[in-house]
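There is one chain below, alone, in structure tokens, taken in the form predicted on its own.
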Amino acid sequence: MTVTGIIFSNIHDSNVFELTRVRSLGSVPFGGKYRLVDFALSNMVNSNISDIKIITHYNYHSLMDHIGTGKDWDLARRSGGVHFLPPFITAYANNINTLYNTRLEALKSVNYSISSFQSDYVVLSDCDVICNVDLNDMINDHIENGADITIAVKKFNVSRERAKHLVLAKSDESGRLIDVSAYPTDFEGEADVDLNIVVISRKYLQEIVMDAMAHGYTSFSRDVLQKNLKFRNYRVYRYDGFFAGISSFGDYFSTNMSLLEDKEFYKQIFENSERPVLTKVRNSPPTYYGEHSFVRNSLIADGCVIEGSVENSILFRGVKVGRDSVIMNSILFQDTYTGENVTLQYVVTDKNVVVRDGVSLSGHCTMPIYVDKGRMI
């Protein structure tokens, strides 16, 4: 049995437009030293999937720089490995040559590559699925039940506002999918939420893509799942581990903060020795803590210089915190520099931000302040 993995790197860019103005969602920093794409990549690599395709849209320079040859994920190989699939590999890959907005449109735009797959099965995954899942178990479940498509789901208590960004699944006692509700505007309550991880046979995926191109289908949920529920064996795979999805900038901030507040969440995601989360390795010096520094309940990456106080915060590589500065409940991206007597509360700074001496910025846990890449304040 051979498996190919496909990761969508741009599907939810608009959800966190603050962070994706100059990068794809897959390359958005997370948790001190990771990028969002690391979770999908690691889930596949830890499940012995060594042939992985990343479908790109635009703004994917930083994603290519992060992944490189794939050696940090053991994907620098002659056969298989990791490859980028920009849209429109051929003039005939998409009939109208417009940039895609959905998964099905993305698959249509790289149809030429999909038609050359030789694997038995394909695993599709978005890049913002923050979980540590054993895909082998999901693939085996798919095969044992003779499914045409298997989607991963998890039961959540969903608010009306959150439901607008989700696909909700309904299944019978045997696990067969019987209904799909895509982005409902009037739902509130407990439901099985589609985690945007799909297992499908290679032949059936090729059939779906060709059919979508012939009929102008654009939505995987509406045009594939909903229309074929009665005729195909679509099933759900229940994932019972920790999961977080990024549907807004507020979600991004709160999910990062959960790593500090919920030790069990951090443990299940990052401390599984059998399924480690892999990322690009950088040779940085150890973090320097000054004589008067104070750090509590924070994630601090290598290469930082801490002269002030850091509490309940996440600092990426190369961050410098000046003397008598106070950083609380904040996320500072790579190479952020804060001067002396700076106060930051509920602030997210992008890369290479400079905060001058004496500046004070304060947001709220429900509305953190975001500072653009390269800004000086």
Given for the second form:
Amino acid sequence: MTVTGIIFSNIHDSNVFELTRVRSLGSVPFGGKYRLVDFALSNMVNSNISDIKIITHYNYHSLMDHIGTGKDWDLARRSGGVHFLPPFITAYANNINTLYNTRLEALKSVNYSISSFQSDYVVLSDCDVICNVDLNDMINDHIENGADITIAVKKFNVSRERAKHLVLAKSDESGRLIDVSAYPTDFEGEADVDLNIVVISRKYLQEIVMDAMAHGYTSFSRDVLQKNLKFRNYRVYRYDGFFAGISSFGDYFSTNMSLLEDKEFYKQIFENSERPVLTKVRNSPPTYYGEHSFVRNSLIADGCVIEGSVENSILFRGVKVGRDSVIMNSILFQDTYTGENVTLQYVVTDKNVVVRDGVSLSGHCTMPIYVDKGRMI
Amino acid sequence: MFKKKECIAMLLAGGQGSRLYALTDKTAKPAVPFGGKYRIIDFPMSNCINSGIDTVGVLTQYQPLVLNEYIGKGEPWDLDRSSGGVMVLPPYQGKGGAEWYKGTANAICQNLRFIERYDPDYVIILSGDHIYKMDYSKMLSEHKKNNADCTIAVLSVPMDQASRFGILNTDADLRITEFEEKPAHPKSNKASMGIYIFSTKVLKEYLLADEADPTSSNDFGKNIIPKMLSDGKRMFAYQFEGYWKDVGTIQSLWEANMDLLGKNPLFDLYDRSWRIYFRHNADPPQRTGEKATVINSMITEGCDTNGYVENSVLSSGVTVEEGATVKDSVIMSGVKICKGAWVEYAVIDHDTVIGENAVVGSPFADTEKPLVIGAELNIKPNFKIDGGLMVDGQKLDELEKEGK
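Form predicted on its own done; form predicted in complex with the partner chain now:
Next comes the full complex, and the chain you just saw is listed first.
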């Protein structure tokens, strides 16, 4: 059995427009040393999927920089490995915007590659899937039940506001999908939420893409799932581990913070020696805690130098915290530099931000301040 | 396939490191962990790649498994090349029989064919027991400028310590006039760092002559260098400025780790212009908990710190539980220090567990040497181990019997 993985790296960019101004959602930093794509990639690699395509849209230079040759995920292979699939646009189509908006359109735009797949099955995954899942279990479930499509779902109690960003699945006791509601505006309560991880046979995927091209279909949930669920064996795979997607900046902030608050969440994601989360290697030295440092309840990557105080915060690689500075409830991306006597409270600083001596910044837990890449304050 | 190289490196990594006792029970000295996430060999390897040397032969002999695994294809140092790169060179059986590497010179001599493949003009001989950052390309350009046959890197040491080193006496142009191994009355403070650049032709000539001499102990310091000097070859010293430490003993290994700490550390790992590369573990970021206090210490990814840590270096995946204390210590990867345990002035090897309320080590001022506890041991709760001891599995059994 051979499996190809497909990762959509841009699909939910607009959810966290602050962070995706200079990058794709896949390369949004998360959890101290990771990029969101690392979770989707690691899930695939740890499930022995070694032929992975990353579908890109725009702004994917930082993602390419992150993935490199794929070596750090053991994906620098002669056969298989990791490949980028940028949208296929001919030189003569400049007058029409052929860039995709949805997952199905994305698949259509890379039909040049999909039509040549040879594997038995394909796993499709979004890049905001923060979880540590054994995909083999899902693929086996798909095969055993003779399914045409299997979508991963998890039961959540969703708010009305949140439901607008989600696809909700209804299934019968046997796990057969009986209804799909996409982005409902008036739902709240308990529901099986589509996690945007899908298993499908390669031949059926090719058929769907060809069909969508011929009929101008654009939505996977409406034009494929909803339309055919009476005639086809579509199934749900119930995942009961920890899972987080990113539907807004507030969501992004609180999911990061839950790594500090929820020990079980951290444990399930990071303390599985069979399935480590892999990321780009940066060769940072260990983190140095100075004579006057005070660090409590924080997640800290390597290469930091901490002279001040850090509490309930996440520090990415190479962050410097100066003397008498206080960092609380904040997320500081790679190489953020804070001088002396700085106070940061509910702040997210993007890469290479410099906060000069004496500066004070304070957001609120419902509205963290975002400081964009390279800014000097 | 084998492109000509100007200079290749031969790294002597066969050392047993017997003075590191329990730390080298199952590992060759160059593979001993250092500074939280490095191993000793990372320093010469990184120096090579940072100096533009992309062909490195690593001569292994003692307990090579961990070292071989660690070097792998050489990708952490960008030494996975189709031409050159890193190559592990163990002793082998030849037509005339099998032989161990008898000495440093013999090890190189047995691998002359490796050197010849790249037809280098110069060969730099390095050893895998030193912690330092050095630009070998500067030394090579001095070697070329002097039209030397051999250049030896030297470090100025305090005069009162000079008698512990191999001392080079030179003229004003740094041409070496005399070499004295551990002289009782040193005439200079220029200590050899065990780093040699040879012009290949001269090196080959002397290695082959040395092999033919049955009385020789086949060592660079004892045989080759003195012979070349007495033959009047052009030999120069290259003055090195900066941090250099031989970590051949427990004491010096502990000291070198401590030299990484402080506001202005003696040895700076944070210098991005001269990165030290290492083989990476997939560890999550470190967690520093609600009850943690960390002062003047270096902590690595994968650690979970919730106790008191002062003046210490923690490798990846170390757990320090609530109420535990770690002072003036070097803790290798995967060690677990349970609740209420006290660790002071100690070097603890990988995956050892220090049980609840156990007390190991004694204050820095009280013992001459740090306590060493070997790998994968289990120190029982409430157990007490005095400072300065060398504890491996056998010693631990003895201590436990005494305790009862």
